[in-house]
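Only one chain is given next, in structure tokens, and it is the form predicted on its own.
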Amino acid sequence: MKRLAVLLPVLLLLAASMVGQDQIRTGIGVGGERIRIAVPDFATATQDASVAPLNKTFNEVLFNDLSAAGIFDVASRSFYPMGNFAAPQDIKLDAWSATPVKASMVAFGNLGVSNGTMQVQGWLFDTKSPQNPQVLAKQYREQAIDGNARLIAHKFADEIIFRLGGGINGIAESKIFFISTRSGHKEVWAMDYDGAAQHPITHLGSISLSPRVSPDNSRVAFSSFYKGGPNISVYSLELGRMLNFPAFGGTNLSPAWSSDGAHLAFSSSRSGDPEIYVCDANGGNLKRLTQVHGPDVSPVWNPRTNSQIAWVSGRSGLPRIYMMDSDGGNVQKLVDNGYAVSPAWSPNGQYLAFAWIRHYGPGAPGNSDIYIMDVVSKHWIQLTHDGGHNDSPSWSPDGRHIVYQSTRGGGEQIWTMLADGSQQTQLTFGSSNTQPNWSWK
């Protein structure tokens, strides 16, 4: 009986943890049964000299986009039947649904170039519906350059993901913004979701921190020292230049957009102690939300409602994650122990991703790892496991992926993973690349 009394609390704790993990996996839509899909190489439709390299790029990008989506089991190409699958009449459904392919869906088509214009035809067939197999048929025309081969592949992948992924838009055309030192200064950079097309956004020759792209993808807010500071700065992606924004005094850090793009939340020490403030998108109507001694930083809005803000506070000693109403009321502590920073709210407003050292102190085991917490139940799961220092998570717009920074390879680099912790993939290499932020669409 004594032994049972000792074991019972442990068993109950383990059971609660397992229930929490199941709830979270269900909510983020990954970790369940995946759709088996085949993606044979698109055929070349013309003899133009530029067709082969463009088609190679297209096929690689489409295959990788669908593999990374988190909702497909992409059949290995080594299982595919022999042949040229350029058009619907080339597809024999039973060959794709039978062993060894066993695909429920097949995506196929052709790519050609004529007079400098690339043309792509793509189809998606349901192998289990021989009477009416066509799920999707698309045509694309763009200038025949490599970047457009990538773009068309992203567009077709997103169409497939939208049709088969519960009406949720794909992320193949989304961007990731981050801080890089590869120019010799900490500048804002951007890249495609898969790490392609990495390029600088700012050329300020100073220190920039915590880039956050606006919901309409027109502006990037960040903290910068380029005019003293650090101050909140805003860069227009449409105009290619800095926008006027007021200097509030003190140290101003970690801006965050409301999901309607109308407001910014940020941390400022203008009153002496770092506190959370909100203002209009142009810097007007400044309002202070927190009033407690101890640093308050890293605010993020609940994107579903904009009625709540999560942030990091040191009011109880170590940094912990708190939540409050967007007017500063109804303050709640979400993490009670350890060292917890960098909250990021999921698109559906149900979960927070954050970096957490659960056992913090001299000689304590464990590194900083990425966790997800259900905000209502406070159940959590751990996504990374002692692979270096992991920090700065940011959700993809579909809620199925997370981008973050990690030192697991020795230096600070940017990685992505599915929101269940699988498919961890490194995106940047060389120099220091940190503080990633995924675009809203």
The other form holds:
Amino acid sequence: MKRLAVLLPVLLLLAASMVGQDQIRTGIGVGGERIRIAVPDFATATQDASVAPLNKTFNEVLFNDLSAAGIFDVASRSFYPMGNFAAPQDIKLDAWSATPVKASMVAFGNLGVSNGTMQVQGWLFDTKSPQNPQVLAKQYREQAIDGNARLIAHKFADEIIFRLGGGINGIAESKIFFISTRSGHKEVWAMDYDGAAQHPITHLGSISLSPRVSPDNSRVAFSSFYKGGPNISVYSLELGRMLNFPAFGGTNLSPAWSSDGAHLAFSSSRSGDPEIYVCDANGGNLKRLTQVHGPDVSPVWNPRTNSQIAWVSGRSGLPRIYMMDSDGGNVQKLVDNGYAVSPAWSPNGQYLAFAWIRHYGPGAPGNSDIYIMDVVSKHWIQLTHDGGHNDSPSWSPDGRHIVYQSTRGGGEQIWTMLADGSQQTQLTFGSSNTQPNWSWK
Amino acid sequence: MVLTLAAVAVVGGCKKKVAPPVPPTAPPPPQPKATLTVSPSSLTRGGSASLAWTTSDATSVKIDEIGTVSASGSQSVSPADSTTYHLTATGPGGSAEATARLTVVEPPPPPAPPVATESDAELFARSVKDIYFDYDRYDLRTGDATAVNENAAFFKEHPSIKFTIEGHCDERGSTEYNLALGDNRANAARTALINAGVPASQVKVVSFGKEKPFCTESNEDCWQQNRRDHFVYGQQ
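Next up, the form predicted in complex with the partner chain. The previous block was the form predicted on its own.
Okay, now the whole complex, with that chain kicking things off.
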């Protein structure tokens, strides 16, 4: 295992010195550099009294989505030309491409409300293509409420990110599931990817842990003590209730969906020792994969192939990260020192994010930080350096972001960052919020 | 019990043939007579009995335990211990005595004085010891062998007691790994008890990882408190 000598190409953000395959730069024509984009406030298109607050929400969310995307350098608004930029005829490309804005792209448009319906028109123009500047033109119509202003902004941001980000879907409409104690019990909660709209999913009045949303966003699997246990439990987001799932006996932990949604891997001590098992999504066809005494927990599938599983084992003492074929064969150790837990496989199958106390032992009370490792080369880099205990990483569906929990601000709270460790952003405040899980889409 | 003692009157008689006739004198005063009874003759401590007496030809009647009394009468008595009442009747013709014994028995052991028939749960709490672990370990410490053996002996003596072993961990490390580690800790004790002859049906295990700490400070004393197998009476 070696420290990553080269920066991870998937991250894009470290473009200049990156080598190796490029999965994100393809098609965007600007090398690995961030695309400089200007996002003037959308104009108000009607006089309706409700326009102003809706437009304020829309503008904040769009600006934030593009800033957070990890592929843009969003030009400061203080550099923008004066004026109202409601439609293509309002845009002078020179004014946006010149110093100080120096934007390659400009996103603009207008928002209006009439008869309770909000209508948004949005454009994306390439300032370097005066002959044919229009990259995108979109129109949205929704009931005029704040949540929809937020939703439309996310949709428009995702269109821009998809178009300029190498054809990878944006994450502005994705969700993060997590555990919160703010009701007095550990329940499953969900929120938008930017921390908005935090709301409880379960009301079991017990201890629920390790939420994992299914790839189709229809169910959340987790581990709960609500029927004794702890047992693997599945909540239907479509039906709004718990689904039947077998109780296997013993301690059942850390469910993980295969990327096709057909299988769950998890830890069960039904034999008297925590081992890794897989079963069908409904709990059938239970199969044991590991046979070695000691804690085995936290399995994750390689989402590209579903043919490998990484997990945490204490078979040699301290917890370390291992990998095996999904039939239990070909076991290899990926991390063989320190205290390494909570693996999360990147959507492209190339990296594992995990929590690691690298310098571990008496007299070396190292922090638990988030790392990522290339599973083939076993090169790794450290992403968090800011103190506190950092754990439970989970990848965004575009592979550009990682959500995790950290105590750096005091209690346990949920943060996001780009997959190179930059743009650390706290999403939750108050109570204890842990074990975030980013949706698959 | 009635004891009646009659004084014996000695009738002087002399068979001498010749005796100068004695001038007749007044007949001697009659000998007193006395009876003393107690009913019932036996009671439990704290109860009472009736002491009754009659006398005749007496001028002074006295019961030692009471004092001077009237010639005949009755009185309620409630002695703490068995007592023999002694009556003396004295008159010009002499004296007579009577006694009556009242037996006092110990009360039966007070009906279940809260000499707690200790419940199984209380007995369990007093007898069964929790077991502690080193950091990130789930093997039983050699120093805990005594506790494990004593627990095993207790469970074998009380085969009707079912119990749960809760595996607990300190706050450090991941939630998921600690739950698996806690399960190994609970099962380590379960295996040791079963190897010592405790029926498997008596034992259930559950892991709480670091979800239910006994102590919430972040220091080694507290962490050691939390790295334990906690034995709980009953099974949920």
